[in-house]
Structure formats: C-alpha cells, structure tokens
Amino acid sequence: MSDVLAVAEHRRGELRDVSYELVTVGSQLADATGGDLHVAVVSGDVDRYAEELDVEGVDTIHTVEDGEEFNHDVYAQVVEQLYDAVDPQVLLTPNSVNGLDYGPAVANALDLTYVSDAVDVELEGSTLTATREMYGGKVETTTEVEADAVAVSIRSAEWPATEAAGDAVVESFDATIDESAVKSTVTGFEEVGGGDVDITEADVLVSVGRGIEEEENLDLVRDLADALDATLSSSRPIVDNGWLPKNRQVGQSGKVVTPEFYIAIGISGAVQHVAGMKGAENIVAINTDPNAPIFDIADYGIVDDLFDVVPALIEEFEG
C-alpha cells in the first residue's frame, strides 16, 4: 500500500531514457513513504531490460514476457493486473505518445485519478502535489490529490536518469491476457524524414513558428537563411501547414538538432518543440511575447515584431 510502481517504456529493442527518470522520481516517493520501489518491463527482451534497469532505488522488477513490442491491449491488462499484485500507493507512468496510450485506460479501469505531464511530484502523508503547466506553458498550477488511489505519468527529461548500479529483485510476472480483449495490431514501423537536407547536420538554423503567419512570408526567413548561410528549420504548425516537408521540423515528433546557433523566430518554445532544439550550443529568440517559454532557454533573445528584426537582421549581413 505504500509502495510505488513504475512502468518502465522501451522501443525497437532499447530502454527509452525516461525508464531511468521515472526511477528518479519513483525513488523520490518510497522514499516519502517509506515504501518499495517496484519496476515493471512489459513485452521484448524483458530479462536484458531488467538488467539495465538494476539501478540504484529499484527494489524489485518485475519482468512480463509478451510479444515483441508494444501494444497497448497487452500492456493496460499487464499494469492492471501487476497494479492489484504490488498494491502500491502511485503508479507511475510515462507522459509519452505510447505511456498516453494506456495510462488513462488503466486509471479508468482501476478507478484511479489521473495527473497527467507532471514536471514535478511530491508526496506528504496520503497527499500527493504535482505541478503541471497549463495554456502552452504560460502558468503553472499545483495540483493537489488524494494518494492512495493516483496514477501520474511524468513529463520526460525533468528529472535526471538514475544510472548508479542496484541490486533489485528480479521476478517474473505471469499475466493472464484475455487475446479476446486484444483488439488492436501493430503490423510495423515507418521512419519519416528523409527528404532534401538533413538539418541534424548544419551548424546554424534559422527555425521558423507559427508566427511568420502566412506561407508567402517564409520567403523572409530563407532569406535571412540565405544571408547567414543557414539551414532553415521549424516548428510543427508550418510543417502541419504543409508550408515545410516533414523532414525540416524540429522537436519532440521531428529531429533533435544540435548545431552552435538556432535561431528560434515566431515560435513560442513549447515543450514538445524544445525537446528538439535544448542542445543547441546558443539559442536565439526573435518573439513579441516577452513570457514566452523560449526566452527561457534562450542565451539572446529580442522582444519585438520579426516583420521589423528579420529584414534588418538581413539588411546588417547583406547591407
């Protein structure tokens, strides 16, 4: 009852980083309530799974052969019943595209109130507080609920990744899973990108958003591009628009870029967007809105139209 289960997540044959955060803050909860930290790997090679995810603060994983790969039919009957196993006080899943496709099924189905994209979570008695964004990152709200019966998923990289050495209990879990509730096949996987350039290459990127507005207007920014003899990236929405083939936009669903400059023009820095461009070596913001979360991570931002700085930031190299 006081203890903790996390859900670790792998793809195609790795552990995904998140499994290691969700140790960091499943630890960080047994150790607020005194409790176990019990991990479960579901589907693939769960016993070398297992021996990866042997870090520090695990106490038992448990491990369930079936099938190859994800499915989130297998996966909401193996959590529901490992939930009713280990009886813990938090269940912890990842705010992932797949943990968002059978987190929620699982806290329905076992009547647990579910916060999700936590970036934050603490524990005091049977009071759980998690800190979640609301409105794109604009406000942060503390969000208070009863413990005892919660499912959280967390919000990756917001923690670090356990990665000193453990000695959990390795077990194997027998699930029974009725095939008749498996309504859903994966029948593969298909890598998108490709396409004329490959922007996880270049050194400078001139990154657009939804701020340029309208299609003609990309022509400013491939000049500006031009100018600095820069690769031209951006946000989902112009990709979305059909503006920019898929293989240019930068984020969490696009390509994580690294170069020594992106220059972040229109786009307001939302999370999913950020996890592709937080490694670049100087982050520039060109945005109206001075709140916006870019300028949080930015090192030079300018608070003002980009129809005036563009064209004058040309006129400067071009001039």
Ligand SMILES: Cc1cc2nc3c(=O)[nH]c(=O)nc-3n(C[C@H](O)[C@H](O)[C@H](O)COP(=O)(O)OP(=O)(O)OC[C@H]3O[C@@H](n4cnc5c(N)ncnc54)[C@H](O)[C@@H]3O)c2cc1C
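Positions refer to the first chain, counted from 1. Take the two forms, superpose them, and find the largest set of C-alpha atoms that agree within 1.5 Å; that set is the rigid core. Being a predicted model, the structure only gives us computed values, none of them experimental. Compared with the form predicted on its own:
Once the cores line up, the CA of D226 ends up 2 angstroms or more apart between these two forms. After superposing the rigid core, the Cα of D101 is displaced by less than 2 Å between these two forms. Taking 2 Å as the criterion, E214 counts as shifted between these two forms: its C-alpha moves by at least this amount when the rigid core is aligned.
Alt. form predicted on its own, vs. the form predicted together with the ligand above:
A lone chain is what you will see next.
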C-alpha cells in the first residue's frame, strides 16, 4: 500500500485541467511513498482520454467504459472497485461538483479518512499533511492525518498542470456495476446561470468589478473584450446586481479560472475574488486606488480611472 490513485475528470467530451493538476499532486505523493501513480478515467471516450492523460509521472492509466456521462452511483461503484484493486495509500479526486459528489461516498464506504479542498499536500510515512483555506482565504490551516490510507480532494488551479509526454501503461478495468444500486439518471448537462460560455476555458479574460459604477457602462468593457478577442467575466457584485449571469462570476462562490491573461478592471481584489483568479499566468489590474489589494498579486498595474484607460486600450488594440 504505497501507490496513489487519482481520478481524472471530464466534461462535455473534454478532460478538465484539474485532471493534469491531479497528476502533478499524485506524482509528488508517489515519489514520497516510493509507489506508482495510477490514474483512472471513467465513462465517455476513455481511449482518447487515456492518450491525453499519458503524461510524465503517470505509471498506469485505468480506463472504465461504463456510462457516457458522470453518474454518482456508477462512479461510486467504479472508484470503490478500483481502490480495492489498486490498494493505494492515497486516493485523489478533484474538489469539483462531481468530485464532491462521489468522493465522500467512496471514502465513507471504504472507511477512509477524507480531507476536502486541499491547496497543498505533503506525505511523510503514514502522516499526510493537508493545507486548507478558511474564512474566505484569510486563514490557512494544516490538518495532519495519521492513517495507512486517506482520500483527498484537491482545489483546482493550486498546482501546475503536468503536460510533458509520458510512457504509461493503459489497462481496461472491468467494473461490475450493480444496476439495482444505480438510482440516478443523467438527463443532460446545463451550465449554472445559463449561457454557453465557459470562462474556465478562456485564454484571456476581461473581468469587471463594482468600479464600473453603472450597468450601461459594461458596454465599454465589452468593447475591450471584443478588441482583445477575450471573454467577459466579473466579480460577485456585478452578478449580485443582475448585470451579468452567474456563469460569468470569478471567485470563491463563482468559478476558478486560469487564463493566460486576466485583466481586472475596477476590481478591488477581495480575498473571495482572488481565490478564483490567482492562478492566472499574467494579471493586469486597473484601479484608481493604489492601495487596492488587487495590486498585491498583479503583474502589471495601472493606477488610473478605468473610464480613461479602457477607451485608450480599445483604441490601441483596434488600431
């Protein structure tokens, strides 16, 4: 019992970034235990997913051809059976809607200690230390678990994604599904808040906060997003005002994003918002307040009135 088992996640036919972040975490833990890293992918086009998951650090990829989409009852049964077959020291799952759906159920069924929403994980012997954030990210806590086996869900965007090519063995796993225990049926997928835009997939995000003052001023930011071929997102006050739908919200109560460029316009940088965008590769902040917390994490900062800066940027990029 020294291996690590990580369960990849996919949605609408595409692997999610957190799958590769799981590989990064799992590889580090497997190095600590001297064991192997096993990655499982369940349902959908598992052969294609296995090819994409063959990255550095992965020893074995288990493909399970049960179901086309996520189903709690199927995932719970499959992961339990995979766990029994692999017998890992650590079970890793995403701290996502799906991961939080089946992860605790599997841990309970297998009598595993369960740690959720970890932003850092270390393992020494049989002691696993997990770091978690509390009170909107204002406080970090560490939890030590003394156990031969433990289940951990990890927060996305806290680790780099492993992308280098690997040389993993791919094995098909034949799970035995008890159909009488499958009580739920997947009838479709609907993004919370409606709309067909997934801001988590955007390379460039132009995000707006309460500094925009009035709903009609959003058109100015939309024009900048169009000029940059970017996607429009926002902080929570904009959504609370009903100016943009929920699926555009970045932050702890919204979505975690990891774009190449994140342009924060009129956003102060509250910890709840920063929790959702701090994984961006490059952060540009525009704010009149030089002491705004957003400047603490920004790579580039513009201390000026957004109503002067944004039109100048539009002219520059459209020119």
